[in-house]
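Take a look at this single chain, the form predicted on its own, given in structure tokens.
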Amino acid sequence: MKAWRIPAFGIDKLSFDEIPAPQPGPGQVVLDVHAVSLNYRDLMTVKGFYNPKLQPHRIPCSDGAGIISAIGEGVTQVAVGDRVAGTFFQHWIDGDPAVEKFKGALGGDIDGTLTQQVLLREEGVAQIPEHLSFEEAASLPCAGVTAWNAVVTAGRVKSGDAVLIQGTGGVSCFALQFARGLGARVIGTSSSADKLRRAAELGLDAGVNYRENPEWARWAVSQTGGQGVDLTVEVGGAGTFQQSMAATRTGGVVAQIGVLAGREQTLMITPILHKMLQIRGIYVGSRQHFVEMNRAIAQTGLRPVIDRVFSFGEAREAFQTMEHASHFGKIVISVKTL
């Protein structure tokens, strides 16, 4: 079977290789992956900056939906025939999160997803709404996962509330749809006026351009009557949590998710005392969390936003495209086209 590896760190260095197909054994299943979804994690494990240490070869990515079509001696939860997708972490079952759960992450730890097919623990699949397609079902185990745990884990959001979602990537456009179900008000930031329309017509109510408004936490401000929202959805790191707790009210939650705009710059503490903000460090979540936020899609109809699906063929130029950072909502790899 066909597998992309990392036998060096770089885009450039991506191999497209033959390698065995896998065999089950107790407990594991074999999924014939159809779709794989890139998240920012997997941009930074091919370029080196996710792990330096990574095992040589290693089969990237962590988001992969199919058809599951082998099982081993003992598996019940699954059948062959099942369409699946995968979980994040393959020994998060449900629960608290712990050390020992985080172990088993697919394309860090472990072979990913960006293969024909690939192992996986019978407990490490969940079955996917019926209404999508393998492309959008693969953009849900990491991106949606997170939206879900940030919105409805850690920031309890409801009726009336209001949500700032940062930038239109694929954890944002999943955190707006989430938010939006719920009745909340989303207001959102971007770089760009054509995104900031694109993402009204998901359910934005209000948008700003940073670049053009760098005093965005202001304007999150003005926007809910001075107090603030009551969710912040923060995927940018370091560059942007500052302004992230001045637009999130007193007592508010800020959902700390992501390093796009960096990981480290000095921080003024204050604000968090000052302010008794809730600060939720949101590192995906468990299958659980997968199951929940399934039924919840299957339920809305909801449907994930996917930029441009790319052939098996075209890896590099997928991991390029999420390395420009011109995409709305998510990139995604059909493994069946080459």
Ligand SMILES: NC(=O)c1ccc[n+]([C@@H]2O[C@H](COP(=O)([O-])OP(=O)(O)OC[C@H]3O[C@@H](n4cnc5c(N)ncnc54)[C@H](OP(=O)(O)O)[C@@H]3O)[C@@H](O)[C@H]2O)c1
Contents of the next structure:
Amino acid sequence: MKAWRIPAFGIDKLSFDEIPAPQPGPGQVVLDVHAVSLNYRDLMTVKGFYNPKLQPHRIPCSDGAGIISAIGEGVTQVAVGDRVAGTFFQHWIDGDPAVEKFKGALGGDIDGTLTQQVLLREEGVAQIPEHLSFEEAASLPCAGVTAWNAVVTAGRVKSGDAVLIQGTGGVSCFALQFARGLGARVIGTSSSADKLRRAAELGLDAGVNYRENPEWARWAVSQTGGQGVDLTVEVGGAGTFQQSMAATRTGGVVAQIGVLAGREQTLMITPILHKMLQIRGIYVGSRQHFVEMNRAIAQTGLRPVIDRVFSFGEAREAFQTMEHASHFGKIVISVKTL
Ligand SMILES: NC(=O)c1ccc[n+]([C@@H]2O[C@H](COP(=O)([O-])OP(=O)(O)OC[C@H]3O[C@@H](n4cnc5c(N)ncnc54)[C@H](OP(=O)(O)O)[C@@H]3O)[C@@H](O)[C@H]2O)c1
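Give me the form predicted together with this ligand now, not the form predicted on its own.
Expanding to the full complex; the earlier chain stays at the top.
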């Protein structure tokens, strides 16, 4: 079978290899991958910034959806023919986060999904909503579950709340859709007027250009009657964190997810205590979170936002597109299209 692998760091170094097809052992299943979506983490992994000690020849990507083609001894929870997606953490089934549950991250410490077939744990898959195509379902495991945890688990968003999203990438588009679905007013930032227009079509109530207005927190506060938002979905990291704290109301939540604008910077931390902010780190989520999110998606008929679908042979072009940040929503690779 064919798989993309990382023999050395760099998008141009990605190799399209012929490797043996996996055989399921006890408690394992083989997923015949139909579609894969890219996350910013996959780009950092391929470029060597995520884990400089990554095992050579690792298959990248955490997110893949398809059909179970084989099951190992003792597997009872899924059957051949089931439409599923792999879970980001193969060992975080439910309950509180714990170090041992973070082991077995697809496309990280174990091989990922950018392959025709991937070996997964029986508990490491979740059924995908019936109304979604494989391309749409492939966008759920990382970006979808992360946004769900920011909006629902950490933010406890309810009708009438104000939520701020940053940029228009995969996580932020899902956060916009989930928060709107719960009846929140959603405001957001982007580097592009055109993307803000597209976000408005998706339900964004008001937007601001963060390049033209680097101090956008004042704008966010003015958008919420001088109070600040109830939840900030923080994907910028060090470069946006100060603005995120300033944009959030007293007692509000900052869901810290990403590092798009850097990992390290001097910060004034006093807003955390003076405003009694709740800073919640998010690391994707468990299989249980995935299942709960899928139930909501099935109920509401939500459709993930896909920017573009590349063929399997165009994986390098897909990563380059993510690197240029020209996308809106998710970048997907159709593994069935060579
Ligand atoms: N902790 C976790 O579990 C977890 C899970 C998923 C993702 N993440 C992290 O979350 C971040 C987003 O991931 P993603 O996969 O959604 O990325 P993505 O799809 O590549 O999103 C990129 C978009 O973010 C926006 N952006 C870039 N710099 C920005 C800045 N300084 N301020 C505001 N927006 C900015 C841009 O939107 P515009 O073009 O509209 O400006 C850009 O197009 C990444 O850092 C990723 O590593 C973390």
